[in-house]
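Listed next as structure tokens is one chain, alone, in the form predicted alone.
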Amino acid sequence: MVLVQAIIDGILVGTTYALIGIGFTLIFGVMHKLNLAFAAASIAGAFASLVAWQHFKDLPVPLVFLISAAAAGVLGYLIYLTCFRFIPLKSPLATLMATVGMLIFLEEIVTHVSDGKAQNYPGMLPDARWTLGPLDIRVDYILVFAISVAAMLLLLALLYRTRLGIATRAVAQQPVAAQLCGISLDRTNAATFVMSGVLGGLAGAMIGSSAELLSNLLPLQLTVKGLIVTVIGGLGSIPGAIVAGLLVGAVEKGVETWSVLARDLCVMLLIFVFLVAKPAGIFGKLNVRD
């Protein structure tokens, strides 16, 4: 039952790693460009709501959610800016050596800010519990998977049911057609990183408020499972990104009720048997060459 209570609470958390990978997955899907810099921005901006928080201390929780997803939403624009719409995306290197000079500056950021200590932060209910037979789930974890859920929904509907969701379709699949068309790639990219920000900022808030801490440490820690939930799910798959989001929570913290120091090993362990075994990821498609 142990095993069955870790791998439960790490389905509910790994929502979040399904955001930071639905975030990955957006950029990459209409670009084909890696934003390694968006997990870094993510936590920047539950940092920046951490800040409203220490000096508004009567703010409740929901609205310090809401400021770490806008914070996190102008620094995805700010990356777009600085990243890639004044640089050649006929240089692809270029693209992605600037995404990494962005996730090293904001990592200092977040290390200055922070004083390179884990900072308090506010949590949902952390002390609530839910009794459900010999299972003892945490409220907050429920509250997350919730939050989670109603955020991939409302991102579906997006892309599904308006008309920024079919232009960003369009440039995805044909960018020289939908110019024909009429629209214009870059505001499409820029809506593109500011809601793959919002996404990023409002799972960065989830993930320190189910902690109750902030850690300069976790830009890199975060770009890194982001990256094996996009890999995992298939590159451009927004479900392989939720499947594969649930399924390195799961291991996770199925692996801490073992040991806690191997469970990075592990999730890097499962990223290479799904290179070896399935390398396009679990919704994706692997191009060969004739």
The other form holds:
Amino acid sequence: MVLVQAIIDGILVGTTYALIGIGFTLIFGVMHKLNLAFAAASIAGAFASLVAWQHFKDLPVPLVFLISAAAAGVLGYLIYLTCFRFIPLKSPLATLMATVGMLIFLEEIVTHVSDGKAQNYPGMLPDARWTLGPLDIRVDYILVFAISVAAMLLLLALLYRTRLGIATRAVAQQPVAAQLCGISLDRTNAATFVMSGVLGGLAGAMIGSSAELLSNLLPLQLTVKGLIVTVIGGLGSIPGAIVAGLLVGAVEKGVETWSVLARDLCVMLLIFVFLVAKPAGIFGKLNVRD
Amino acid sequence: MLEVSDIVTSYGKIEALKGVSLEVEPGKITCLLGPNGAGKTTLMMTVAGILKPRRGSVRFEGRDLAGQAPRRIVEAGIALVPENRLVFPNMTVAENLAAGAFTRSDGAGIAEDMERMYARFPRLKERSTQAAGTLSGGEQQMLAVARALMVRPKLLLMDEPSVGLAPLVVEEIFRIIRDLNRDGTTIFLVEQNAHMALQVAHHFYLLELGKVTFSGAPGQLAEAEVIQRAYLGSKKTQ
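Next block, the form predicted together with its partner chain, ref. the form predicted alone:
What follows is the entire complex, opening with the chain shown before.
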């Protein structure tokens, strides 16, 4: 029963990993480039909201979340400008290295803002619990789940019901034809970075909030986990990122009941299994765009 | 209507167009023929703004569009049906048409044009909710044409619309080209199929190794020679 409980918890908070995975995969889908600074920017957004929360005492939690999402969205745009906009896209390593530099830079900022230690972060109803037979579920985990699902639905509506969504999918599928339709690659790419940044900032805030702590080590940890989710889900696949996020969350919490030390090891093993057995990920295709 | 003068476009150090000049007259079908590697697609991509010319001008209705962003060129009234169709494979037929109308904001006009496309291409209507990648080659070509027409272009550029299609479908594509022209659209067509192209063209150019080597009306040059030069290039330029 402890294991079932843990797996349910894992699936509920795994939605934050799914959001991070979606962020990586969205940018990859549109630009066919990895943005390694994405998860660090998400946490940096959360730290921006932490600074606001510390400065203006008693900010309501929803506002703290919104600040995190907005800050990470702005950071997403800045990353696009500094690491992609003026860097030759034909060279596969140039943008990758630029984002590695940005990752280190953002991590350094987080270290300074946090004084090198974990900081208190406002929780959502930390003590509320919902008892369901033998299960005892934290209400804030349910909120994390609900907010994440709402954010994903909003993203889907954006992608499938708006002009921006048409532009985004057109650029992802056929960039030359997209330009021939008068769609600007530059604006669409920038919008994609902002969209994924907002999702990431929301995820970062919820990760901090469900622990009531924002750890200064999160930028790197979340980068690794986000990449694992993206690879397991299949690069460029949003449904893949969602399933993989829940899977990684469930495995993490499940293994934790046995040994906290083995937790990250098992997640690493998971990616090893996938790379050997299903290298394209759950929903990914290995073929390359022409 | 369209005046291309002395356009030079290069890939790195290799000049694909070595000073191309030609003209497209309003209301006419103008054809550009030439062998593979002559620079036909490069010219189309340069006019459409995807490639930036190193020098030269592309005047359209008096304005120089050379080197402008593709969006500006679309807004000026030029639409390109690209080589290999390049439909958005995972978007539905209807979404592909909506993408074609991306620069427009007149909702009612867009809906009306979409109905017009469905009337002109009934196959597209039958498949309007299907992913474009599941269509046959001919249907994809019709979709690519319809997507370009959603711009309401004054000038329609078509890059090898018949390539890879069955003969019957090729006939149909050329019938569509004639129809569009009769309805008032000026067409600038790049073709490998010289025989079909000469039947619809009012005027044609031969492009060989990045240079225009002939300009005239069909009939001014024996078809056999046109075909010879369009597929193989002439001896003197080789």
